[in-house]
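Take a look at this single chain in structure tokens; it is the form predicted alone.
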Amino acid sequence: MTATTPARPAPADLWHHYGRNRAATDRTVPSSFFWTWGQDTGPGAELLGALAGRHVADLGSGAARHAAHLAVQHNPAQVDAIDASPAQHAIALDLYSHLAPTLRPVHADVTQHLIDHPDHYDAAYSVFGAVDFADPRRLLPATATALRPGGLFVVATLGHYLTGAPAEPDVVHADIPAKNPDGTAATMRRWVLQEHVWTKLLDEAGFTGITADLLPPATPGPRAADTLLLRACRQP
């Protein structure tokens, strides 16, 4: 007889309940893209380029609101909205699904869709979404593997903590709180890095003409923060 090794229960859905009460009266298109932590101001998707018939990788994409908003003011030819959280996919799905095939929800680990499919994005992003949590050291390279030669990665990640404490000056997380699906607290895992911290790991990852801007919140307040917002392209 044979032994078997039991299959390991799959991790907790930490996202279960982000944006769900959104989700049952927010159901529209957003008109707009913003990169900003308060998604209130500043650039929009201007900066991901001319987007008619290419295809975009949202990584980390919730409830695909910033993916809705390109598939249809965009003209992209695909946009694959990609999260591992089967709560996020499944709000992606009910808000959207009308949205195919132009807006494609994907149910996956992003680092490893990315390794799976090489050479076959023309850009990707994340507002506040995988790169924020995933590692760096995995997630970018991963990135730039998927992108095609040339592509374009843009990333809107936190400039510092919520509680005012300065970015990580070296590759280390930070375990911040959240909620099983149940309601019992439980943390994951957050990178919080310094400017410098980011380029030298998105030039390690295989990424040239590097670009940084901080962009202040447009209103103070006590959850306001700096959005730090990176550009870089695949190495050709």
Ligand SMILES: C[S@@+](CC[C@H](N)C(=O)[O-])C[C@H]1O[C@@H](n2cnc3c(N)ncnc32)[C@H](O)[C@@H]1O
Contents of the next structure:
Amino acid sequence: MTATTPARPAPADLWHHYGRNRAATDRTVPSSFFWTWGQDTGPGAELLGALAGRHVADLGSGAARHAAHLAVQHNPAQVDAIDASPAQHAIALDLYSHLAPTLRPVHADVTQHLIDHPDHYDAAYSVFGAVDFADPRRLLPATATALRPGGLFVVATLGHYLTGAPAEPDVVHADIPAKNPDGTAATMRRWVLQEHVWTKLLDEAGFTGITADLLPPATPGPRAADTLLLRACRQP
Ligand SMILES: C[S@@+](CC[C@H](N)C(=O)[O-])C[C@H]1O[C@@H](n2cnc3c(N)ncnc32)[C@H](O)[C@@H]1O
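Having seen the form predicted alone, please provide the structure of the form predicted in complex with this ligand.
Zooming out: every chain and molecule, the one shown earlier first.
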């Protein structure tokens, strides 16, 4: 008789509830692309350069609304909307299957997916996506590996905690409140780092031409936040 190791149970999907109400009523492809936390101001998809015929990766794409916009308006060869959450992947498939094969929802941990696809993408981006929630010491080198030399990487992340507390001066995560699918309380890791910390991490990961801009919200308020917009190229 051979001993078998019992399968490890899948971790709870802490993104089960995210965007669910909107998905029930709004099935449109957004007509604009925003980077800011409020999704209502600032620069748009032009920061990704000309995308016609290009391969693009959305890291932590959620319902894939940003990716759908790119697929419809910017004529890329393919946009991979990568998300580890079964619920978010299912929502993306439900909303945007009709945009295949240009839009391709991919159900995967983004770091592993990027490691498995070296020199594959011309551009990669994250809008408060996996770059906020995966260990940057693994994710950023994996992104550099998956980009072609000279490929663009653009990240929108929090400029400070939503409580107003400042971003971290070192590479440390916070355990922030989250919800299990059954509604019970959980926590998840979020990396909210100061500009110089991100810049050093990007440099060490193999990026060049690194810039950081702080974008204020269009309207101040209790749910408003500054967006830290990071841009870099994979070393040619
Ligand atoms: C705040 S949501 C943002 C979703 C989308 N970018 C948007 O703007 O609506 C963060 C997303 O990142 C995904 N995510 C977090 N860590 C991830 C990882 N390691 N691999 C893939 N997706 C991840 C989550 O599943 C979630 O859908």
